[in-house]
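A lone chain, given as structure tokens: the form predicted alone.
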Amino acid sequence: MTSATPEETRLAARLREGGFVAAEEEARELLSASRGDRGALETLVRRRLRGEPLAWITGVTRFCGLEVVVDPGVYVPRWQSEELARRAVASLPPDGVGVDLCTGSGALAAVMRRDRPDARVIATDLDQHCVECAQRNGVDARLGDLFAPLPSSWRAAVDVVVTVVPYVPSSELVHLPRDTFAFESTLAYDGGDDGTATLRRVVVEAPRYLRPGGTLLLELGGEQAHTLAEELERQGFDAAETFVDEDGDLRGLQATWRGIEA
């Protein structure tokens, strides 16, 4: 790794300042960014510093090793939510069906596509610009409510189900980060009273798209993997397990759709 220039330098010591923790690499950031206009850099920095998204400033943001255009007001995809994206590459076959739904930017649907380039994979969101978003990340993205823009074709045809849907308690939304809480429309975030509102509801509808032994992948936290677990099991899952971060904190959900009882 080569040793940071003193521009660099400069530049991190006066992010670490205001707060930011991985101050070098969004040094290195925006100074791209900015290609070697002093003016543009101390714009973006300034907007930076105010707490805004980096993506948001830098245009792009990286996600499984892959390149994601973010347009502002698009939600930020976290390294968190990494390996909901390689479960649902794992559960996808190289010919399969695979569904994103809430995709915002479409960096699950796009490493889906990366690595089974011969699957069929459509992401859906509620938000135009996040479609346009994600159609300029290569995505096959739909305007809709979760599952309303999939083709009927694909009823008991899909392969993987995979969403970020808005799971944050409504009471715990003034405990996000000021850079997520002061930009970030809080309709990527708030999940009802309990965070299960929408997630509810995909367990609910997903049985009409997924084929017998089919995978839901959800991105969960607290108790929230005990709190659906009633639904999962009337709705027909099976085998289900949760995933947690290096830190420990639970991340995820993966069940199995067992199919319809003879």
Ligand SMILES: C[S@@+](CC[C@H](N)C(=O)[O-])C[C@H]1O[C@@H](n2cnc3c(N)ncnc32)[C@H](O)[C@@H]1O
Contents of the next structure:
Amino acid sequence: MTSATPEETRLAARLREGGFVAAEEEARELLSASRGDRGALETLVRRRLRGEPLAWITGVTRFCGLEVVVDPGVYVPRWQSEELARRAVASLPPDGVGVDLCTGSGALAAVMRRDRPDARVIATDLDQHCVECAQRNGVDARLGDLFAPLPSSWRAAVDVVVTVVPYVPSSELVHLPRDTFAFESTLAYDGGDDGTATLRRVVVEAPRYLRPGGTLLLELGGEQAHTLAEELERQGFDAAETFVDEDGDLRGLQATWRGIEA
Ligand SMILES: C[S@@+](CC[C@H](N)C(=O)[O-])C[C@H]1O[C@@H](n2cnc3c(N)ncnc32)[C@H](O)[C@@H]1O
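Instead of the form predicted alone shown above, give the structure for the form predicted together with this ligand, please.
Let us now look at the entire complex, which starts with that chain.
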């Protein structure tokens, strides 16, 4: 890697003072986004120092090696969700059918499209800004609640349903990091009392769309896999396997639908 320019070093020091851990990396990204315009750079840096997510300021982030456009107001895809995206790809046959619910910027659907270009993938979100952002990322994104925007011809035909729903318990929203709580929408986070309100709806509604043997991939955390175990069993899911992220925290659940609707 090339050594930092004096301007980068000064900016990184300012960001570090503002409490940003990845100060050098952020300094480079902000400088690049300012395209040499000093006035613009100052505006970008002030936005960042107020805690606005870096991706909203630079307009992009990286997810599974893909540059993903992230418009202001749209949930910034997290590295912790990359394993979920990789598993979605692995469960999607080359000419298969995939669904990404609660797509946000469309990051997971975009990874499925990149790695399975001949598959059909539809993404949904309740927020029109997210739908437009996902479309800018090349995703067939549709506005609506969970499965509602899917064509009825997709019933019993989907190979994989993947989703990062809002799953933070309402009482824990205040503990989210500053960037998150101050700027991002609670629609992206609030999962109700124990965080499983939307997760449960997905588990109940997915069998209508999955083909027998199809895969359900959920991002979740804490005790939520345990909390959902009975509902998964009741809805006809087998072989639920959980997985952890690089920090060793529970991050996801993969289950197979055995093909009998409850
Ligand atoms: C945590 S974000 C995840 C975004 C994206 N999947 C990612 O990982 O970057 C949750 C998203 O779900 C959307 N959402 C919340 N409730 C929804 C619902 N009932 N149906 C569809 N989308 C919903 C929000 O607008 C938000 O974009």
